[in-house]
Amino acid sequence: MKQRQVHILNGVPASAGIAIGQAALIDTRKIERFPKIRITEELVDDEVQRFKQAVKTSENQIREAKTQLESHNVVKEHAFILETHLMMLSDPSLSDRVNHLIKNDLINAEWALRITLQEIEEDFASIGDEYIKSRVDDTTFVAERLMRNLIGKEIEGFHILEKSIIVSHDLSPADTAMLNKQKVLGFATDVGGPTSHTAIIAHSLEIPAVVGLETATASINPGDILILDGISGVVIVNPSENQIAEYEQRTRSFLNIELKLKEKAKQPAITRDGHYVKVQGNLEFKEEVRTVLDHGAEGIGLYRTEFLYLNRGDTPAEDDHFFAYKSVVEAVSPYHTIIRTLDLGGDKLNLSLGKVQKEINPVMGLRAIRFCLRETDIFRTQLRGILRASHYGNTSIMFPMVSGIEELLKVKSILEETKHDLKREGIAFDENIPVGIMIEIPSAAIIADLLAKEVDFFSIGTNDLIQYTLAIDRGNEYVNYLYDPLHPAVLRLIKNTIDAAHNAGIEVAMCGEMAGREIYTPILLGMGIDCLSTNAFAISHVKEMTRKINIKKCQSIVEHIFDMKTAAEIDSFMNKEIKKNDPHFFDLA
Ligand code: PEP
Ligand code: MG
């Protein structure tokens, strides 16, 4: 029996809010003990059949979860996540790999499934891209469901009796969807990241969640009282009465602030001295458009199109692109949608097609436009889809990972050829579609003045820019303490980019994570950024920070911090100033 003592667990905040209640433990752990049996050739067909039946049962269960999700007004747009799981189940490459092992290695279906899953997880682990890595969870959820159905272990219905905080190793999107919102106060899980689908659903359901707690299931007893703080990522187990009183007070002020921000979400972000800043949303799935717009986005500043290429056995056809983009562009109009072309590496794309070619250093390898310039057919297909969609609303096109002028000229000439083809075929599109690039490689930031003459806009991708500038792999736990947007080198590259854009008379936005953190807003505005594009939940916060500040004061802050030598110095200065909480701080100095 675990100790009923006060203790604190630290994890990753996945959905903001505070919950206080009893713990309900749910066992969703990976099934480690399953039969490993060598079979004779006569039993091969039986095992293949058993696996086929498990796929069918899993499909039925996921369909049922999907129906439940669709009947829920707030989260119905996330039913597509379960659609992805259904696609994975019907993807022949999964069944083919399992059946191949059953037939060739003469092993039972459970064993073959576990080996296949391990292979897939290893393939994903070798990928440098955080976004793709987080998608491995989906494969694991699907495989675990298959395993439970194979060995006949019941899948828990999660019948929660009272209002409780769910504690589990992990929760699949299907599990999350099946939970009864009236009875669930919050989620605490051992694993998972802030961009996992479960976190997305928790966000939409507006249920506080903390993930990545590592030892939650090991150190929490059923019935323990928990304070779950989804804002800072902390779970307090068996808190004192004083702690409960303190958090009840915090909950009231959090709800108050959120309510006020929600009411103002659709109002523009204008500084106290009348300077307007455009705030847009980032999008990964077309189904998220409504949520992003409802949170006050004035258009889509970054539509990542990678998802279209994943979890399928082939590359998307022109119409797959066209219909996906058209639905977004139409929903977002009259605002603008910036569609970013494919930012996957060759290995990642092959991986989704079941053929793995590993690169030693994929983050610096054949990815994004480097890949597109090699596989021009795949690139042209996407460009045709984007151009056709541009006929249906305000659309811009954006190229990722540009490192120099030659590359940019090449992608632009392919775009021109594609436009020419469509024109010849009599297909409608916006002939003046704006073309922009992401500034996310230091070389591009340094020669921003040269690049600015070639494009209509810039968007600064700080996620990659910081990683490449400081030479740190953000997925590497040993060096990620060095990952800091306030490093003077990063700030100088951002400033150089903004100045170059303005000298050339073009707009410059930021769409990396840095754009969504309010503490950086005064610095970015002071440097002259025209637009901030961020995830749905940060939009109202960034807008509110903008309304509190004064652009002249921001400019003097920038002058001041540019004299500082370290990120720590700048960070402590910004924190002190913002924490003063003086509404007039940002007035003219
Ligand atoms: C970035 O690099 O900042 C960015 C927005 O692109 P991604 O996170 O998709 O690499
Ligand atoms: Mg990037």
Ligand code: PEP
The other form holds:
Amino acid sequence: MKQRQVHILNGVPASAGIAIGQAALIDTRKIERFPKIRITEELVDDEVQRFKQAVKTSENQIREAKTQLESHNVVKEHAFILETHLMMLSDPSLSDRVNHLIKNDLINAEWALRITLQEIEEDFASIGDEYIKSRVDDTTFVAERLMRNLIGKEIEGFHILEKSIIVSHDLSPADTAMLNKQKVLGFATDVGGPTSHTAIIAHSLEIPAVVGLETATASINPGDILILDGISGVVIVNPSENQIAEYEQRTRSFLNIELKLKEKAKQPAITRDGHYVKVQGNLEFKEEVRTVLDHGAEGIGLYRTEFLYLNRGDTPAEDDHFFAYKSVVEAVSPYHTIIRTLDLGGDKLNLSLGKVQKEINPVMGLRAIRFCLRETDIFRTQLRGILRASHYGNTSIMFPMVSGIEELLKVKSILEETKHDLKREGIAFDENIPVGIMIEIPSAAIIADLLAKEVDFFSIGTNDLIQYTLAIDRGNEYVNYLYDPLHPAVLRLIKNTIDAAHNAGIEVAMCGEMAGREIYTPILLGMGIDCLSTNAFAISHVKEMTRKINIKKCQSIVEHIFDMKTAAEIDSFMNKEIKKNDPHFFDLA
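Okay, that was the form predicted together with the named molecule. Show me the form predicted alone next.
For this one, just the chain is written down, with no partner chains and no other molecules.
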């Protein structure tokens, strides 16, 4: 038998761990070939009814998948993702648009559905927040399920071999619900990022995953032996015996490390020289609270609230806000919960606000605090919900995308007016609720000394800060290589922000992806960061890195790298020089 050729694919590490097994390919690709048919007016009702039936069938399939998903306790917390899919199927805006195209353009349901999906994907592509932008996956999964039901392509369970690594274009929660969890060793997908559903489910199952491989389904054959390295983002196809032996040893070491980290997850992060560092968790849905706390979070450093506004035909009522926030605040208590106000633009809220028009560049347009200052009724409703929830535990308010003093003063004025209204109505809330802002625009970082006098804390959002500072779109394949947290300009803005905060006597945290990468921890602590907030599955790693650090050494590292001219030079120093001088610096074993 001819030996298959060894080759290596590079992707994005989405869930840490190492898997060695056979490839099992699953076809989840978007259906590109579908019937495009011009219809007569007499057939319009038939097409509308056919689409209605496809929606009903899809709802039944997702409910069944949700039941299966909930039966596995390990992923029970993420079954709520399928609730989002069910909400989308029942959202009139989706069906109304498809039916409108069928009736007005006289085209069949498949064609109308594809046009609608393209419009939605274009809207999401213009969102600035990377995490929210990645939620377009929900729409794609729902639309593809509808398309398969429309054209009669059967959706059935996946039958895989023992010890298999799933190779697919992408995976939805419904896809994973159909898998035999005892046989899945890991996931490898063409698309996706650290916050994609594949990453979330892989984390829940505690199995490795590499996403964003681009050509995995094209270059891997069923039955190929794979080494999937979810730590470095590498997939080795048909490895040699020596490579297999090497990675088997790495696997044993990794599992030993993970076991030790789990045992220490809830211990505080205290450096070798006695410096305490608060490590908190980022949160999007209230159902994630238990997972975040179990992984050692000492509070919630970023509670995203955009989920309340998406996939609905109206804006959330005050009670919608209140009950969502109250449940989290109570669950996290006595730890602190920092609630970020709306970080979307009006074009993403399915609103009938005539005043909100499509923008050429919405990423830098009417979004986040700018939108809230324009649509103050929507803003006040959210503020009332947050303030009411603050009565039930330690709560803070955080405003995103603040660029200057004028915006901040207007926001604080509205907050004070809202407090006054609640007080007049006799509604209980924390009258001294701390107020903070995200530092994610270069202008805010540059005038951090002025902003620090007006707030109780800062939280640095590195995802946007890096993109705005370097003028690059991380989702653009032609320039995403320029996205680098170690760029000297980025590091200087971070240091300026931290110094300004401390000079004003307030705390400064970091809640972007940079906070969850251990290689950056020594630099951030050396610059004086007070708190790191990250996803649940990075918390124990960041804590352990902190325990192995000496603050004075970190400060000397910062002094050294600030003399360097390029990100590559700094990265090389962190990965090679420090490890050479102190072999245990990055050793978590």
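Residue numbers count along the first chain shown, from 1. Model, not experiment: these values are computed from the prediction. So that the term is clear: the rigid core is the largest set of C-alpha atoms that superpose within 1.5 Å between two forms.
Student: Which entry in 291, 262, 427, 106 lies on the hinge of the chain, given the rigid parts move between the two forms?
Tutor: Checking the domain motion between the two forms, the hinge sits at 262.
Student: Rounded to whole °, what is the turn of the smaller rigid part against the larger between the two forms?
Tutor: In whole degrees, the smaller rigid segment turns 7.
Student: Upon rigid core superposition, what is the positional shift of the Cα of residue 491 between the two forms, expressed in Å to one decimal?
Tutor: Superposing on the rigid core gives a C-alpha shift of 2.6 Å for residue 491.
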